[in-house]
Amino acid sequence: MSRPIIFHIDVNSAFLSWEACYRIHMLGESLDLRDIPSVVGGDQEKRHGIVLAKSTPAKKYNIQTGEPLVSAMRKCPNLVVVPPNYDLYVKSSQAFIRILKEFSPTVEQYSIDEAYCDMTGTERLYGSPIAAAYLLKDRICDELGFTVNVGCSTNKLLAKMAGELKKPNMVHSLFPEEIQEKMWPLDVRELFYVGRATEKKLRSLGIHTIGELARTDVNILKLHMKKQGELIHSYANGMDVSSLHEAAQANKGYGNSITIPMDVNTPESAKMVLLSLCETVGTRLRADEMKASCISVSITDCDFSYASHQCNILAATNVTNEIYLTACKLFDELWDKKSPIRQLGVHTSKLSSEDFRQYNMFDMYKYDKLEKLDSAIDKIRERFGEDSVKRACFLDGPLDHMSGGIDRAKRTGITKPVDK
């Protein structure tokens, strides 16, 4: 029996990439962002925002992702900046999805610009892995415009870890036998899950390198970090038993989670993640006609402690304040603030397709007027796209007005015709 082959493909400057292709193949422009300092980000006349994407240009003046805008403007004054145009990501996005699904029968969405595929015993169809992760990468390059990095593997994290080794335009292995030679002279900042708080961590233990931690005693990394130095070392050994999953044809509930950028340490700042999630997760069941009458939360904290809440409420429902409100109660109960907070979840389930609502005296909130309201907005971001309505607490702020699941920075255009 054959071993497990997966693929990591993940875009290269997916949104910088997409918006070069666009301009080229659409637009009829004869300048490639890609060839020059440019970057995706916020209004260049009003200077704020940050930077959603760089070319490999912009890199040399040391402009990172993630900064503001106007910082990276006073490093390179000349640099070119473009707004985002999330529609154009979605289908672009998609596109690239519809190629994966004709290589693999199985393709996991990461993220907007990241999946895995299963290439298990795909050998007769496509030669060997690294062969077969060629023939995809160049049908990408070809029939889409954009260049993507393939990482091949056993398993998703060493796939993932190879289509980091050198972008652009790569494919990289990383099997078992390759680990030694190739993953563990990294320093340990690059292993996956190790963000700046771990690595500091990590440094203060005299660990510096991924060979380094994998050799570490696994008990030692647990006293001093918990279930996360479990984790981490297995990681840094190559094994991660997680497999790919489709999303399901039919949903048994609607939910979304989020992995916050920073920490979270007050009430206020994680309402308003809870806010952003239950945005979304209303608008998916109100746009598949379903209630939800059991709605619960999840929380994991800094410390990758797990814990989550649910409760039933009295009608089923896709209100989306009914569905913040129940979710501010659950999290108030759950919350102990020890730690702060690394991601945020809300689920609903017990659904209903229904379309009757069950009053109560008790309604104090007139959930029927803001049925009919949810419902109007629905249509105007149909219609004009997410944005064009937004409660006003998310104006200029940081965090995605609906945020979760696959979201908008990770979810459309058509960089070149693609047939159906």
Contents of the next structure:
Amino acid sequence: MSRPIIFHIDVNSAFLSWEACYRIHMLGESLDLRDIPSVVGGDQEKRHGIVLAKSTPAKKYNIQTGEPLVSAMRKCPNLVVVPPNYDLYVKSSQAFIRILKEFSPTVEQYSIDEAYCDMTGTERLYGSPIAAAYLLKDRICDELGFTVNVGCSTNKLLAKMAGELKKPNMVHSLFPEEIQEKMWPLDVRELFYVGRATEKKLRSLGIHTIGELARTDVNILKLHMKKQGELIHSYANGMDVSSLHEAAQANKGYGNSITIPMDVNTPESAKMVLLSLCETVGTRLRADEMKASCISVSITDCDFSYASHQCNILAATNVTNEIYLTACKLFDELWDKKSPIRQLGVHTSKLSSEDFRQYNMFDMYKYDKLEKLDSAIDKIRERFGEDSVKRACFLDGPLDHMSGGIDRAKRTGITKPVDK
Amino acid sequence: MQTHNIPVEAISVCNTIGDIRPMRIRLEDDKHQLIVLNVDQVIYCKESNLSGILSYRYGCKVHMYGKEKLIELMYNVQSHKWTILKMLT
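Would you generate the structure of this protein in the form predicted in complex with the partner chain, following the form predicted on its own above?
Following is the full complex, with the preceding chain placed first.
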């Protein structure tokens, strides 16, 4: 049997490409955002002003994704900043995945702009893997108007590493026989799974390139980095046994956080934010028929220092009120009551899908009734919209009664693969 | 050729197999007058899925102020909006 062929397809500067493409082809603009220093940036007034995507010319100014817009503007005063348009990005992503599904029977959507395709056994259909990759890349460019990088190899890791080699609009192969020539000279930071902390540890061990990592004794790495050391050692040697997951994997936890438009100084207003976050988290848990027994609260203060606190509860729950009360307890224990809060988050984990509940003698609430109430509210919101029922405390306030990490505008398709 | 993005009102016709063809459009001219243009001929029709947005682009001959002009009309399938995308002067 022939060896497996895996493609990794990644949209070049996804949000910016989609935006540029829309402006040129749908709005008739002549200026291509991809050719000038430009970024897609969040709303500065709401303090979401970070770089979400950047063009290739912007990269030359050392502008990084995730850095504040203010600092990006300082690096390049002529920088063009455009606001995000999430509906468009979801549509572009759906069209992108649709083309991939026409090409390959097995497609794993890795994120909104990245996917893996299993192209094993398609040689007679499309020719050699490289020819097929060019066919796919050119079709996406002709049909949808944006460029992609395609990485070809025999497993997911090598395909991803190949896709990252040189951008934009390129096809690269990184078959096992090419590892030594193409992957080993790269900086160790380029390896998948090597983040800032791991990079630091590796450098302190005198490991600077992927090749050096591959040739290091795995026991030394295990000693310093435990299981991760073993993993990155096998990655550096091009070994990856993970298979393509067509269906989305189940969540390990549900959480939402929000950067509040203005710093919060009082526990009352912080708890309002917590309630709105719990409302969203609870709704998401119930929608997937899950219950969580570990709840955590995180705080980022105005100096960007981060703290979190978590606790286990006796019985797994998805009742908004119960999550909220636990979150309040955690918040009171965590916050020093002085530092202004910039960001708050509520996260739940240790999930179970049991539909029974373990009662205990000290239960203060009639959870059955609360569960019924929540499910009635969910049904009303599903039918008549999210704003059809809201708690009275949110009526006149500036806060959305269901806030959370996923903005309303980008609730579909951004964090979960798009099926359509 | 100039590129434009002028939203227009349109009268179109659908045939029995579902093809759409523009017949007449109405737009505001430079003097802020509403003008009506008859589509004399549809030269081409292309389906486009650029940016993942399904649209149809029609190359049309129209008469404007006594002169024949070639315009590209776009029909956005999802939003049902007609737009003049390009105008050959």
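From a predicted model like this one, the values you see are computed outputs, not experimental measurements. Residue numbers count along the first chain shown, from 1. Basically, rigid core = biggest C-alpha set you can superpose within 1.5 Å across the two forms.
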query	finding
Core-aligned CA displacement of K291 at least 2 Å between these two forms	yes
C-alpha of E333 off by 2 Å or more between these two forms on rigid core	yes
After fitting the core, K160 CA displacement of 2 Å or more between these two forms	no
